[in-house]
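The chain below stands alone and is given as structure tokens, in the form predicted on its own.
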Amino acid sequence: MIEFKKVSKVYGDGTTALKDITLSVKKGEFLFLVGPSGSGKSTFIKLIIREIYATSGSILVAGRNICNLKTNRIPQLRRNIGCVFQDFKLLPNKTIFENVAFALEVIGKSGYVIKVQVPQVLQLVGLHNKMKSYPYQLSGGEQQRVSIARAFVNRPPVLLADEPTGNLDPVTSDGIMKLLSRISLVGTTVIMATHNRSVVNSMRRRVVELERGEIVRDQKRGVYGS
């Protein structure tokens, strides 16, 4: 599903956040990525999204090399990859139901499909009884849960997850985390960059885990530490 090849990223006051990365994550994989403050992980991310552009190397997502891909083709690409962030990144003004619902808007989706589709994921993050909610009357969990809707509401076959525990406390992360692990079971491929030691030593999945750029381990059933 995503395959990095000798991928390097060095931004332009010199700093190498990523150097020659090789990695393969197949389609329904679950991965963690670990590593320090600046070991490259959000880089990484934002590579697979075409925010930011690398230095050198291929990275190929379904097969298509990204990296040659032109400027008004990358938010076809964005519509295939959900994301979720440590911030929530909620519209305040709107409610649960328009915040799903705006990322179907903005992709052309009709209105049955909304419709029919925002609540389906709002029962699945376990939000259905919220939908005429804003954004302040939730929980962070809660907040977090709408995130996770709107960005797996076109069923996008990759999602990413940038720290998405980083302002919850344990109880609500094991929740968080659970979900996330149903919506890979379903198919989706789903990364995962974060600090939480007690969430990756529990699920056991993937471990990647970055240093100065650089894979320093790799392990199929893995933990924080080494």
The other form holds:
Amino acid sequence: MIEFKKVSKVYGDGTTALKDITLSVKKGEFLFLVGPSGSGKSTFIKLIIREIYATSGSILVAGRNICNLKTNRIPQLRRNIGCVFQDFKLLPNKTIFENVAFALEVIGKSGYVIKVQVPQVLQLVGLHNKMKSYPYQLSGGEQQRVSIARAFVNRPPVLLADEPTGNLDPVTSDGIMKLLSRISLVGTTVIMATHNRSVVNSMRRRVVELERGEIVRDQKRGVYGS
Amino acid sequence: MIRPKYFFGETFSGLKRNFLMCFTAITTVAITLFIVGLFSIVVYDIQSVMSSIERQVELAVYLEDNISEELKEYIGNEIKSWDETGEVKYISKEKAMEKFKEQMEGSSILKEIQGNPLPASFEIRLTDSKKVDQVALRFLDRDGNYIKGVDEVVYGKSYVSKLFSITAVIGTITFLIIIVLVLSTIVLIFNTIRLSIHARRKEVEVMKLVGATNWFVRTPFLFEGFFEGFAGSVISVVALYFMSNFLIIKGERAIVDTMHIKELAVLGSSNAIIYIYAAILVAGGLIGILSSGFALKRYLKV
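Swap state to the form predicted together with its partner chain from the form predicted on its own:
Now the full complex is given, and it begins with the chain already shown.
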């Protein structure tokens, strides 16, 4: 589903964030990206949604090289990749329903599709009874579930999560992880960057460890530390 | 894919959000375009007054009383042969007196006049009023005296050339003022849109994240800029309409009355002002769209 071939990223100020990364992620795979701050996890994720360019190498998403993608094709790429962040990025002046619906609205889906799909996905994350609430009325874990619902409402084949449990307590994190693994079970490729040791250890999924921009470990059913 | 309801909703929520900034932008556009329009109208007006004055520039060649018939005929034919001459009228002493009496009717001055002190004259209307000096010079000999048979040549020399230079100066000043004002309007709308983007940066971020197209993100901001520019220009056109109806046309009447110019191209009767209004409306919309487009390019990077 996602293939990195000898990808390097050097930022404008000269820091090398990623060095010669070659990695392949299969469809439906669940992959943890671990490593200390500054090891290149976020850069990895930003490269996949073409927020930044690779300095060299090529990145294939669903067989398509996204490095030479024209600017006006980027929206199409992003519609196939759901994104979840540590800070949720919910719109405070919109209700839960509207927040999720917004993702469909801006890609031009009809009102009918929105009315059907949004309650469905909110049911999936267990928040269908809070559709009319505003983000500030929800707990952190609930807010993160809304943001997952928003990322997944369009049924993208790939879901990227950058520290989704970074702001949450262990029990809540557990709930989020269960949700993500359910999403991966239906065939979605999930890539999750995290510092969270217990989350990684409890899941026993593929673990890729980065250090100073290089892959130092790639284990099929790994744990956080080696 | 086209969702007018969404775009209009977003546009107006943007306008509501930075009401004060938006209000300032509209006001600036209105004031700017009002001044631009006012100057355009005034310059146009002066120019049309000028050209009608130009068409009326006349030379009066007063003849000596004791001029011989042959000389009078010779001078008349000579004037007619010039290219610059449009129309020549001979006014005899008697005719001059008649006209004088008409103008001075009821005045006591008429009783004091004995005989006919008024000279006969040729009234020359020129095809090109700028050549009035040249033509006048032909009635002088080498020493600067009037040629034989001619007593005096009179024409509105000084005020004509003054008017020419005044309109030129007004035109230049107007042009400079307009440039400065248009630039400041662009900067203001630019800033308003930038603030609007700033206020909505979270939404924009999410939009980009879930794969909204660039035009989808841009359109509400362009609408907002257009609305601000257009609203401002509508206000200025309304103000100009009242202004020109009450002030300028009255002023023109005053000029017409004091200067005894009959064939004046009065603004009120011309549809040039409609074109000025249309140009202002188009300019307002364009300034709005262009400056918001410029702001988006730098600050949205979609």
